[in-house]
Every structure is written in C-alpha cells, then in structure tokens.
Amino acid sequence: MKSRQEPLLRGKLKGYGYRITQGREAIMNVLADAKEHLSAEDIYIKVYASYPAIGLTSVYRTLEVLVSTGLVYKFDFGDGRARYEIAEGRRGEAHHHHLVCTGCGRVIDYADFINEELALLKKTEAGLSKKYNFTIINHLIQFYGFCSKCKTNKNAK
C-alpha cells in the first residue's frame, strides 16, 4: 500500500530534476511509513526486504539527495548514527520538536507547544532574521535530558 505522502514526495523530487528510480521510490516509501526515526542502516534493511537490488551506498546517496532538497530531515540524537524523517512530519503530523533522553536514547516527538513557547520562537526568529538579514524558513529543535524512567533510576542510585 502506498503512503499518503509518497505521491507528494515523488512530485517534489521530480520538481528538483531528479529521476524517480525504483530504489529512490522504495526509500521514500519506507521513510513515509516510518513510525520512528530511522538510520540509513535501518532504511537499508527495510528497503532490501522488498528491493534486494539496492545497496547501502545507494541508500546513503539517496538520503543525501533527499536532505539537500529539504524533503527529509537529518538528525543527530547523540547515538553516533544519523537519523532521518520526512520533512512533512511522520504520518502527516505537523511540525514538531524532539526531547532526547541521554540515559536510554529515547526520542519523544512533541508538537503540543505552549503559547509562551510559540511566542518565544516567533520573537527569536524575527530577531535573528533582522539582526543577520536572513530569511528563516524552518528550524529544528532538540532538547536533551532524562526521561522519567532514567530520572527515577538516576535518583535511586
């Protein structure tokens, strides 16, 4: 079954002048259907199951293309492996930020921003745009700390 986002991704990729190969399509499908932040190796394993002609190098190259066109975000959650996510948000979700537990590596997506946070972000973006004569089109925010389980375990020691 094709993802709701897959035709949109195909159209955008074609709009940037890239061909839609079987491998690229398989990678986009995996990313569009992902329920977690996947590494290149995770993507390769999932794609290989349905398209064994793919190589890990092709996955890396395709991810570079998707990141450079802005269709996919690349994250570093501190575990030594880049993670990827569709820029539109997984499963059609709106823009979100990440809470990263430095204890267990858990990543929590959150989009239920509080009014003060939205106001601060808008003010920060406006100030940076003016100060540096820079047009901001997006931002990625990650907060690092301890989830409730790791915080409890840390306090218990």
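Here the structure is a predicted model, which means the values were calculated and not measured. Whichever C-alpha set is largest while still superposing within 1.5 Å between the two forms counts as the rigid core. Numbering follows the first chain given and starts at 1. Compared with the form predicted together with the DNA:
Core-superposed comparison between these two forms: the CA of Y18 stays below a 2 Å shift. A movement of the C-alpha atom of I45 falling short of 2 angstroms is seen between these two forms when the two forms are aligned on their rigid core.
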Given for the second form:
2 protein chains.
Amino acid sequence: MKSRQEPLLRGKLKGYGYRITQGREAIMNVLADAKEHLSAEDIYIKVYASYPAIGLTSVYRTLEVLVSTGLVYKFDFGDGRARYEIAEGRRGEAHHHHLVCTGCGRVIDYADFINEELALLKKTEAGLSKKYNFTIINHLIQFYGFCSKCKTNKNAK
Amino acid sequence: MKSRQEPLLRGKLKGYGYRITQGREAIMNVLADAKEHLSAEDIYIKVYASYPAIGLTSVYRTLEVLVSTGLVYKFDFGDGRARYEIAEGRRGEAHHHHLVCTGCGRVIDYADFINEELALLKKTEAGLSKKYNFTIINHLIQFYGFCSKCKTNKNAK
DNA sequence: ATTGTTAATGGATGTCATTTTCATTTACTC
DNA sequence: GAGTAAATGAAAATGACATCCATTAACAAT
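Could you switch over to the form predicted together with the DNA, since the one displayed so far is the form predicted on its own?
So here's everything in the complex, that chain up top.
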C-alpha cells in the first residue's frame, strides 16, 4: 500500500529546488511508512527491497537533504548510529523519551509523563525561541542512570 | 594544583575492585579538574601532558570503567564524539542544555529556564524510577530546530 | 519526444572515533 | 620479593559516515 504521505514530501522537496529521483521517492516512502525511527542502514535495506539500484551513499545524501530542509528529523541516541523520522504525518503518535542505562547500555522507551513534560517544554520553547531567535521543531530527552539489573552491582568486579 | 576530588574517585574505584594505576589516577585528576565536558581525545591530551606514557586505548578503557560504575557521566551530543563529565563534585555548576540547528549543525548552549525544567524533571524522574525500577542520575535535553541563519532559507538550493 | 545541462548517483576509497588483539608490564596479594 | 591476574600500549580492526569521480538520469528548453 502506497502511503498518502509521500506526495507531500515530494512536493516540498521539489519546492526547495531538488530533483525527484527514483531513489529519493523510495526513501521518502520508507520514511512515510515507518512506525519507528530508522537508522540509515535500516532505510537502505527497506529501500533496497523495492529498488535494488539504490546505494547506501545516496541514502545518506538524501537524508542529509531531508534533514536540512526540515522534512525529516535526525536523532542521536548515543548508540553510534543516527536515527531518522519523518516530520509531518506521524507526529506525536509514537513519541517517547529514553532511559539509558549507564551500566549495560540498555535503552528503555517510555511514554509516561510525556504530557506534563510537553506542557513545560512548550513554555521553555517559547522563551528560548525568542531569546536565541531559534525555531524549535523537535526535542530529545534522555535520562541516564542504572536499570534494575545494574543498580545493585554497578558493574563491580 | 592537585584536586581534592581525585582521592574520592580513587577510593570508590578501588571499592569496586579495580586497581589504581598511574594512568587511571591521571585521568581521574583531569576529570576532577575539568570545567567542561571533555571528549576522550581531550582527556588523552591533558593526561599526556603530565603522564606521556598514557595510551589513548587506556583512556577509552578507563572511561568505560568509570562510566559503568557511575562515577563519570557519558553524553552524546550528536557530533560524533562522546563527552565525559565527573559525577560528583562539579555537579550543576555549568549544567546546561542544547539547541541543535538542523540546518547547519550549530549547537547553542543555554542555561535559561533550566530551573523550571529541573523542577518538572524531578517529578518525572520520581515516577519513572518507580515504574521502571530505574535509578536516574542525569539527563540530556536537546531542542532541534533552525537557528536564525537557517530559519529563512532552510538550505533551499 | 529529443536534447543539453547539470544535479544526482553508486562504487570505491578515505576518515575518524572507538574497539579488539596480543604480547608485555605492573599493581597488589601472599 | 615472587607470583598472578589485571591493566597496559601499539597496531590493527571495525563501523558509521563522508568524499571522489566517472557515469547516469531529471527536467527545462526546445
């Protein structure tokens, strides 16, 4: 099933003066249908399935274009690979933050308390936007600490 | 001037069963005296000045130990290199969050609104700790968007 | 529809932070 | 002071991502 999202991205990309290529269309489709944030390689693999002529290099380049135009968000969760998520459409749906265990590296997604957080973030955003003349579009919140397994021993030898 | 911080770390590391080596002492000194969060290479260079026998490998290994025991925090700001900060001692002093420009990659540090944020974070932390049996020690908050230079053109071609 | 131009591509190669390997050294126990 | 296992440094490996460059394809103008 084709996503109804893609033509939107397509039009916007074109509006910024970029050409619409087969590879870029395939990448936008994958992003529009994604339920999770994907790594560049995740995207490459998914695109490859329907368009094997794709190169990993083009995935990186297209993502860079999409991110720099604001059509796609890029996150760094600290595991050494960036993740990408489409900006319009799927917003809020699976929005969550992370608990990152300092002991074992485990990452727990949570969506609890998100609403209270969001309320505060809105206020903060307003102040920051004004002071720094910065348009805020998204955010990343991570808590670091120790998960249940690691909290007792703290990796003692 | 020797930091009074280091013996603390030293004792704790020992308590976890790790040996205290010259390299580890030097690294702990650097971390205890640091005013900013440092990258592994930053630390290597500083340690090298007083202890040239140090190897970059040992810096990475020692940092891993310190992080996994909770004595040092590790952050990933998304610029491809991790940053480290001592857990006890210098807390709060230069605590800030980031505005990351999606257009050009610029990172703006801000410390405004931190207090309101912290109040909420404390509440959130309490809830999360309980629900996920996770001991929260630190956090990372980043806003993504467009800085003043990038907001108008969004890198259009 | 055909052509010209220039952006976009893919494969190879490079880069850079971090990890692994391994033979040697050293902190700490007895 | 000797024994032993942890820790080390140098070199090589890894893995994500960027760059180079010759080729291809999008799209505007015909």
